[in-house]
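Let's start with one chain on its own, the form predicted alone, as structure tokens.
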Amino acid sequence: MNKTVVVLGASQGIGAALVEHMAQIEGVHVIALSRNLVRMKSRFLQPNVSCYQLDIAKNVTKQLNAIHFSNPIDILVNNAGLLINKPFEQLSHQDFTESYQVNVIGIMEATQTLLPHLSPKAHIVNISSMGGFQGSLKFAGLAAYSTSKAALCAFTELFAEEFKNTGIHMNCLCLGAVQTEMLSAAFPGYVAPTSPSEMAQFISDFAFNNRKHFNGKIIPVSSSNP
């Protein structure tokens, strides 16, 4: 196997994970992407890793076409995210601004960029939430996330039809809770039924081996609420 994947958000939580996790199988090379570079540098000592620093939240497509891609991207997981959890009511115009743009636009622009770099039978696996699934569970406090994050469900089926006659195909992961940085710093004490590690398995193994059976599908992975 020689296959290129590229992971968005990597420096930490799932996407961490999944770096090291992917990094571990014979022949393939992962380009992790996330702002904070110095942590991704520390982290991932594999001679297999790649890393880059990119910032979802502003100038993507600058930030991107400074990065030489020498091969082919087999797999891009979206899994860039931002968490805002507040009173509806106190929600900020930053606040949803920021959201969005890290959670949809971010990974449209992300994508748009990248297309030129895809091989002609890619997996694009985008990262969502249960919380962004039509009839899911929902929370208070979460309608700037929940929101941006259905708004990637939506784009991914746009995404399907729009290159229904490529080899390219992108499917939706609505993930539970994840015990994740990000998930103890919007809920304090709460402990997740799933570890980063056990995600990151299930997320590798759908990247490489579903493609062929799937595209533009919104496919929940949770085994609790939320």
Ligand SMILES: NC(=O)c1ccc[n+]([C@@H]2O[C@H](COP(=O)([O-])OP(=O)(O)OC[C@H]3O[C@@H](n4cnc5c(N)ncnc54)[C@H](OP(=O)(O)O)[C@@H]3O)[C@@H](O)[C@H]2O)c1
Contents of the next structure:
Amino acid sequence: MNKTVVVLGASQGIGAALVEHMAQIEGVHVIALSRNLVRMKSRFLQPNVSCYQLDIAKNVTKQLNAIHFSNPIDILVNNAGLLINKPFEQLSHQDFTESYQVNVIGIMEATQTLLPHLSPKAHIVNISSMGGFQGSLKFAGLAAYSTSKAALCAFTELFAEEFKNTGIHMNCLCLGAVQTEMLSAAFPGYVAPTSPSEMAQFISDFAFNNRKHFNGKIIPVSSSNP
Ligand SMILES: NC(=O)c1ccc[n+]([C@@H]2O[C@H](COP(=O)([O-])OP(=O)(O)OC[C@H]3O[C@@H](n4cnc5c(N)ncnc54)[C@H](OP(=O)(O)O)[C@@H]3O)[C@@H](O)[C@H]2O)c1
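Same protein, the form predicted in complex with the ligand this time rather than the form predicted alone?
In what comes next, the whole complex appears, and the chain from above leads the way.
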């Protein structure tokens, strides 16, 4: 197969593991995007991985328009995320705006800008959290994070409705705990049951094999809390 995949938030954690996993699949070209270009270039040495700097917190459209996408994008994984863990009373205006800028607005603007580059049967996979899944157990300190991840879920349903007469499908995976830098910073000492590479394999399988059967779906991917 000849497939082009774009991963937002690819420099570490789940995104980096996803780039590595997908790059092993024959015929797949992965475009890795995040702020830390040096880290990506030193980690992804495979010839079928292209790395570009992108900060989804500012001028997303301008930055993405500077990148040349030579082939239609078959899979877009909106994985970039920011977690601020603070008691609600201590969350500042900047904490709220940064959380929403990265987890919601940046993702929506990136998706909007990449629309003309998507293949007619593209699959967009948003990476949300169990914290943003309605009815799930909530964790103190994650008001900015979990509400922004819930907004990403709502965006998924909205997008699927607006694009229902096209072949472009969008789904949202609400992940449980995965052992990454983000998790260690938010829950020091907690040992997650899932590694980044295990989660990357799941996301890759879902992205490649489930476009046809899912659209606008919010899917919990968790065997544990948090
Ligand atoms: N780990 C978990 O337990 C867990 C659970 C549920 C959901 N999730 C979600 O899974 C996704 C990946 O999380 P992770 O645990 O792998 O986190 P991570 O290790 O902190 O990685 C986050 C990634 O997002 C990128 N990113 C952050 N801000 C960005 C910005 N302004 N512009 C572009 N890229 C940005 C980072 O790259 P740069 O710093 O280089 O920009 C990094 O590659 C996130 O959306 C997270 O909310 C994680």
